[in-house]
Amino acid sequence: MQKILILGGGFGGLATANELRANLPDASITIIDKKDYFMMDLVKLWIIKGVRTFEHSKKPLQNITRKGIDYVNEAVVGIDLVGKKVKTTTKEFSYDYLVVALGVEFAPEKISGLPENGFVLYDLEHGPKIRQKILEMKSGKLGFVITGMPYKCPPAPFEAALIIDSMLKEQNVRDKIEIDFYSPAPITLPAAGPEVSQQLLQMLLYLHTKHQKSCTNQV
């Protein structure tokens, strides 16, 4: 039998080990992730908006047995490319093929000031904190920062300010905040090409100019 191990349990991970069991219904198929849930990013918009909540939104990752995967609850390692092994906190897997869907680790340490004075809209911690810094504000600017390419999830932080701006509408404080949007890309949104990311950044330059001359205008 063969032995097929998937490190991560995210989007690519699942993806992963549906589509091989259905293709190789003998194989042994197991997921290893320190994480025992899965949850779809984009609910971490809808968390800040309000609509809701972490406990609601995530799925046990234990559910994918059901489909004859194994799962371990465990963080991994150490990878052994030559002896063909998995190390976990406490187990040895052996494989004959492995699949890694790890993703990232944030390291918002590595940029000055960033943990003293921001939050990362990607990590689910900062989801809560966000909205409530967004239910608190009554005026001053608010920035969104693209640190460097690749990153994850390109739409999210555009999404981000459209939400955060219909946020700040409902509270009626929005002519009061500017929000400034920062990227490194040469054009909005690479992957939608640029037809469609002019068409983002005339939405982003429509929401600024507006709101920016009521700032003004209030001075």
Ligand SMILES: Cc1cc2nc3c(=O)[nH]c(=O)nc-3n(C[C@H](O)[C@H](O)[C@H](O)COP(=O)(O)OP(=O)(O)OC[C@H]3O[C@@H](n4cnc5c(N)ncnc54)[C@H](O)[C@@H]3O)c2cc1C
Contents of the next structure:
Amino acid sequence: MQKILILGGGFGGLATANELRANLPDASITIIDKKDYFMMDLVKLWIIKGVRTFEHSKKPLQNITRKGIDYVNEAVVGIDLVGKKVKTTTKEFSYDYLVVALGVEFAPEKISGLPENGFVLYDLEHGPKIRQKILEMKSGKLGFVITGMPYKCPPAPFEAALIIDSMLKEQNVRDKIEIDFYSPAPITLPAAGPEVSQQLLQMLLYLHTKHQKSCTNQV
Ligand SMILES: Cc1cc2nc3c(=O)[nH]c(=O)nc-3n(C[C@H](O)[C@H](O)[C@H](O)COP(=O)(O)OP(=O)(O)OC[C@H]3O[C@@H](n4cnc5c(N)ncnc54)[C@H](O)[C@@H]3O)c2cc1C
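Could the form predicted together with the named molecule be given as well, to go with the form predicted on its own?
Let's see the whole complex now, leading with the same chain.
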């Protein structure tokens, strides 16, 4: 029996496992993940908006075993490509085929001042903190910063900006808060091409113009 090891039970790892299970009924398939749950990352934006909670959105990775896919809840600490072995915190696994789907690691400490002064939109633990901060904001400036390319989920910062814009409007403080966007990309959303980028830019500029107009009206 062929042994397939999949490192990471996120979007990539789970999709691969399901596809392989459907096409290779006799192979042994094992997912290794340090987390014991799966949650779609887009839920992080809904947590900021306050329409979903983490507790109600995560699914146990153990559920995958119902499909005949093994799951090991351990951190991967080493890969031996020559010996075809993977080392986890307390175990070792041999494999015939290896899929690496470990996602990305965040490194906010590489941006000077960010850990002390800002939040990481993609960090699950920061979601409720961002929400709290937005609910407390009465005036000031809010900056969205894309710090480098490529990055995970290109539209997410723009979605977050639009969600937060709507939250501030609901709190009747949008007029007193400026939202600025900083990105190193030559167009708004390179992955979607120039046309969609232009449409998205117009949406953001529309928000900006509306904000400026209502400020002027107040003056
Ligand atoms: C806010 C936000 C919104 C998004 N919205 C969308 C959307 O609407 N549509 C869309 O298609 N995509 C969206 N994405 C992007 C999508 O979530 C990612 O592209 C996707 O999760 C990447 O899949 P992955 O398998 O590479 O990594 P991940 O899904 O991050 O999975 C990696 C897995 O590896 C595990 N892991 C890491 N290191 C180790 C280790 N050493 N040992 C064991 N396990 C480990 C992790 O625990 C994790 O479960 C969004 C992302 C964010 C942050």
